[in-house]
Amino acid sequence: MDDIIVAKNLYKTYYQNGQTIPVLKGVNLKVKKGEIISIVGPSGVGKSTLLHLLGALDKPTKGKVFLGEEEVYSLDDKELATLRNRRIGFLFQFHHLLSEFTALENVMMPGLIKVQSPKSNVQSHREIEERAKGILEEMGLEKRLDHRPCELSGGEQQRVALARALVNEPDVIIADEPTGNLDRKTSEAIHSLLWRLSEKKGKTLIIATHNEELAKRAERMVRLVDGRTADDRRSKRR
């Protein structure tokens, strides 16, 4: 099984009000294609920062990230935006859906951006629409296509956000506390959906969470302590 993401000696330091705030202090990580891993640790340890670096949302102070054979931070800003759109799907604690658009339109948005790329294999608006409908139907939202976010429950909104993350058929799904603001029952439903879709479609899933039950469900659990990986081990259960 080939590595899909490799992080080498990642450092991230923030500068605020004349102070230096080191967050990541030399993180090394390899993630295999199709693997499901969880990133755990206390608040403020750098879980979200690490995900942002792995997903090309922010640049490291030092170190390298490879997505397949591509060195992510050797790319310019335009190339980075194209890479994120084509190869990475994001799911956050807060869904960040566009309030003026329907569920279907929100899911279609990354595809409409992708179709403008010279590397795109998407042929038409119709193709994007059909793909978005198919994913939403797979998530049980076939009757909610024309509803706006304010007309959806929290769990439905997060399922729409997950569908949006999947619409461009990315290599990697990055999820940052994806159920942190949902009740237990809804959270468990989202977790099951994430795992089922990831396994069915062979997608790599990297998820940061405070939820130990969710973390232990992953194939591998990586624990961050003081800006470094202190524990990286296979889970005993799925």
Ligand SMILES: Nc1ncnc2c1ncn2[C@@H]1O[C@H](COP(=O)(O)OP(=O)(O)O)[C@@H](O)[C@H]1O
Contents of the next structure:
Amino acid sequence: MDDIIVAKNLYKTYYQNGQTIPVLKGVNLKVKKGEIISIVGPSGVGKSTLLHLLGALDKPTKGKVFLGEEEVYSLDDKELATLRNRRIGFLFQFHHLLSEFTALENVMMPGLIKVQSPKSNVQSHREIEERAKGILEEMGLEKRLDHRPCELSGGEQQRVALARALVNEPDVIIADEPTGNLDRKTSEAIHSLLWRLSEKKGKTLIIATHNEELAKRAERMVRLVDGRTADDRRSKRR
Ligand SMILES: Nc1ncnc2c1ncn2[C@@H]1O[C@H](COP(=O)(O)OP(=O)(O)O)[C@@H](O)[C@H]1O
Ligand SMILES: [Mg+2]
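Show the same protein again, this time as the form predicted together with the ligand rather than the form predicted alone.
Expanding to the full complex; the earlier chain stays at the top.
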């Protein structure tokens, strides 16, 4: 009932240069609202592929994904874009911030896109600016609002990317190796922040990592093995 994401018998096969690459071979997964889960497995096993399917970024070869009541891949491309913008916050290994814009502008961007979409309950530029500032402050970046990405450290860039993922108050945060590119200490700080904010705001967090140490912090760990979720155990939260 309170499942926010349900994946049913998901298959994903890539076709490249005449080669067939079967990556997901019947993944079933249910994620409850507010749950924090980590997806683990060695590089190349299909973690990113799975996250893309769960996050409405790429269509499965077979199978279904439900986000709440909505069957994600029955929507057309425009509806999918709206769904992503409203309901899902993404955080990737590389921050993908826009280099010409300041930290504040980068964080405001998804909010401004939301305002322009037809079904929007209109929010003013000012409201979005206030919200973006609030989130950046929560992350200790109040003195970095006018900095461009190149003027920020790796950890700061990733915090800005996290603020951007949160600005539209998504139900689900999907994080794909969000600290793979950072040193150990910074990586731990980002993980703590991600955990703390997800818990505080009651967000569902799905985080892929090959770092099992960090993965064990999640209340639930899902292991991808040979294209399926083989192991799904609850570990004690630390
Ligand atoms: N767009 C693509 N086209 C072809 N093969 C791909 C594509 N994306 C990923 N793959 C392949 O699918 C497999 C799983 O990749 P990925 O989901 O990125 O794994 P992980 O995130 O666990 O490292 C790899 O063998 C990779 O080379
Ligand atoms: Mg990956």
